[in-house]
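Next up is one chain by itself, shown in structure tokens, the form predicted alone.
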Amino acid sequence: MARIRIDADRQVGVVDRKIFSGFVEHLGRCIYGGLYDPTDPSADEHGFRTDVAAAIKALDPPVLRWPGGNFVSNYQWTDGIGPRDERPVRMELAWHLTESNQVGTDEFLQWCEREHYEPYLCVNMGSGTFEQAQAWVEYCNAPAGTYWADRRVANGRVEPYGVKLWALGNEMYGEYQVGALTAEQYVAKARAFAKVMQRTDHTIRLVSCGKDGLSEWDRIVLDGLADLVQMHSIHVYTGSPDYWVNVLSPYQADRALRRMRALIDDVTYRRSIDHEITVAYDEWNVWYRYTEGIWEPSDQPPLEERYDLSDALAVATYLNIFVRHARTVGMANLAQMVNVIAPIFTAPGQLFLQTIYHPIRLVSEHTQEIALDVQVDGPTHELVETPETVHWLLPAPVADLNPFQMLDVAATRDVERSVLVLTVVNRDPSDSVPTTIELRDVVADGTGEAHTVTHRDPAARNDFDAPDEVAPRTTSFIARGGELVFDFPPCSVTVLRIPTVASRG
């Protein structure tokens, strides 16, 4: 029998709700045909699909990143303002498409206002200039009376939008990126962008462009921009047709966050930085099957990944990692929200929720404010070192990572100690794991809830004709005392919500 030990006094950090944020890029059918489609029966008076909006709303993402992604490195934001029938149609150089510019700054920001999301804008540091970035901040945030603010007023928006989160470019290290830079070149360019943007609005929060958290790029960039930025972005995508590599490769994020914690602590000490710097994991997901449209033009909509249950386990593991690193992660943005490597998949007049949707919704809904230290003892699995495992788990040798616990666990509680929430991923594809849950400093007291996503087949998927093939089920249980026993089903994600009171000694 496995054992999970949780001490309600052993806090590892405060969970920032922004770890449940999202990302919508002008890529494939994410915006056009996904978020926005004036021809769809569900479209509102602004052209945005109400069924998609409702599905996103249930995930409750606090922040949405826009407009890219690789797309942004050749994006001229001024193409997307003013009368729609006068906006230019441009060649889109990142994804080999065309950009109609029918959804631009005002459309996106006003949609965010209606849906109550905080926007997070990424500026063009590829083909763009710092003058263009400064103008964008002015357009979004300055009161009427200056050129770009008055352009906003002329376009129908009098009050400033007050956009606070701004990223200094996207993946500028990549040779595939328009205007790719070395780390040193990026620092010099980003400092010029940051200073003029902050002079335009001193209340904005800037995010430096990191890589994967494990590279020399991250060290150089963080050291060069720590005095100007509040967050440092890193990206990770994992996935594999090998079941065990697929469900275990999210530990790439765990290693990256441990290194980023050390880099942040080092630079803030050495340079006497007097403000907090956190990590923005502003692109993450499982993605390995569909790459049409990336390396060369394709007739197929790009990146329309279809997810199975094993992918849902991997996504839940990512979320557990972000919770366990609550001190370090200030934001995480699932890439992406609709159609493109996304939990929501649409066709004209209909949609279905992919397998990964359900753990995201459950963890977002039930995670509490205080992240707790967790000790797990139980069955383990050892990866065999193969080219596939080395590809996903470098630079750490597989031998240094083994053994992996079969159960991956994160725990949170509320400030009042009245609710304890556990998210438990059982990666065993065939066997349940009976588990004793040992509580310290609180005891269970009431009726608990277990929300479980599982299926007999790890490869099970949802589709238009089987939208609930993989769906959560909820059961209740009596929870009393300092020890509980729960049997976690094979190949499952379970969110346990346990009512608690302080223990008496």
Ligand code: AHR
Given for the second form:
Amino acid sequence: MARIRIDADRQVGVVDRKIFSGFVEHLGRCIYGGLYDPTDPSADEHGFRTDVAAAIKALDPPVLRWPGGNFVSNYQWTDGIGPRDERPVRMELAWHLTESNQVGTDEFLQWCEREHYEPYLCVNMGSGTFEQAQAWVEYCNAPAGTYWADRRVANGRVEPYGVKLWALGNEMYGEYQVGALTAEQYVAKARAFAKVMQRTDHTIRLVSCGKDGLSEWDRIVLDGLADLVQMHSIHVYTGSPDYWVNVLSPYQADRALRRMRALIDDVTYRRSIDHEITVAYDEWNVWYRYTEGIWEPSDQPPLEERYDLSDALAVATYLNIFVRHARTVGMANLAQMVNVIAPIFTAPGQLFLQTIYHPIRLVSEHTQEIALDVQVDGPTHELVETPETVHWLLPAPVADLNPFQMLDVAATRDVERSVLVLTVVNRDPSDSVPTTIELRDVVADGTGEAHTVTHRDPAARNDFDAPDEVAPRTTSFIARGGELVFDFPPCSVTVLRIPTVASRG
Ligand code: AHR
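Rather than the form predicted alone that you just supplied, could I have the structure of the form predicted in complex with the ligand?
Now the complete complex, all chains and molecules, led by this one.
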């Protein structure tokens, strides 16, 4: 029997809904053939697929990051504005593809406006200059009357877009990145970019380009840019064909966020920074099959990872970690939204929802504002890492975090204490875990809901001909008092929504 203890008074932070944000890159079939395809039966008058838009909408991402990713480091944003038939087709050097430029700044920002997403643009710090970044902020945000703002007006858009979130480059530490830099070179270059961008619009919020939260790069970059940025970006991708490594490797994010908290506190104190700095986990997901050639033949579009139930558990664990680190995480962007390592998978005229879609949707829908401390006692698992089980995408082993609780739990409540939401991941592949949930300072009072994603086979997947092989199931229950008993099925994610009232106990 496991025991989960939650005290409604023990807050660990306020959840920023931006942790449910997304990322779309000009890569393979993410934009072209995913988000945008004027030939698709579901396309709207602008060429964007309405079926994809509806599936994204249900995930309710507050922010979408664009246009890359590695793509951005060789992207000239000026190629993507003005009459479409005059836009150049470019060689794309990050992913060895071509870029038609049919979706550019105006198309993306207007789609975001129609769909009510806040755009988050990443500037090209690879082949790009600070003059080009400055011009992009002017094009997006300045009122008419200067050169780049007037180019926007000439392209049919009078009102500035008012883009607030801007990233200073993408993964600039990577040898694979066009224009890769050392940390010191990056800091010097980013300071020049930041200053002209902020002088163009002092209301923008800048994001420094970090690495994985664990590297020297993060320390040097945060130290060099803390006075200019509001967020520091880090990325994490994990995954392994080994079940236990796959479901436990998201704890990389937990370790990274603990270190980032320490780095942020340190630099804030040492350099007397008077504004808040948070982490933008602006790329995260399970991603290993494509990279290792496990899934796709080489003639398929790139990065079209196909997810199973174990990946859904991993993704739910990531979200639980972001909730538990609510004080530190200001934004997290699932990489990516459509086709490319994504929860939504399309073909012409149809789509299906991958396994990972369901926990993301449920957690996004039900998570409340106040993150609570949670104590879990129950069965545990010891991870045995061998060179064979540790996948190279893991930045560091996680076995030193042994033993792992079989249940991973995050809890949130609303300000009024009228509802408590728990996301419970049971990693045990074969056994359910009977659990007592013990409440303090609130008691359950009414009809609750349990939304569960599970399957008898941890390797179960969805597909065009079996779109609901892994799908959520909802049951209701009557809950009264300070103790509830649940049996969490093997290999499952359960979102429990419990109506509560304050207690004096
Ligand atoms: O999301 C896919 C790629 O992963 C991005 O382009 C890059 O930033 C990261 O390495």
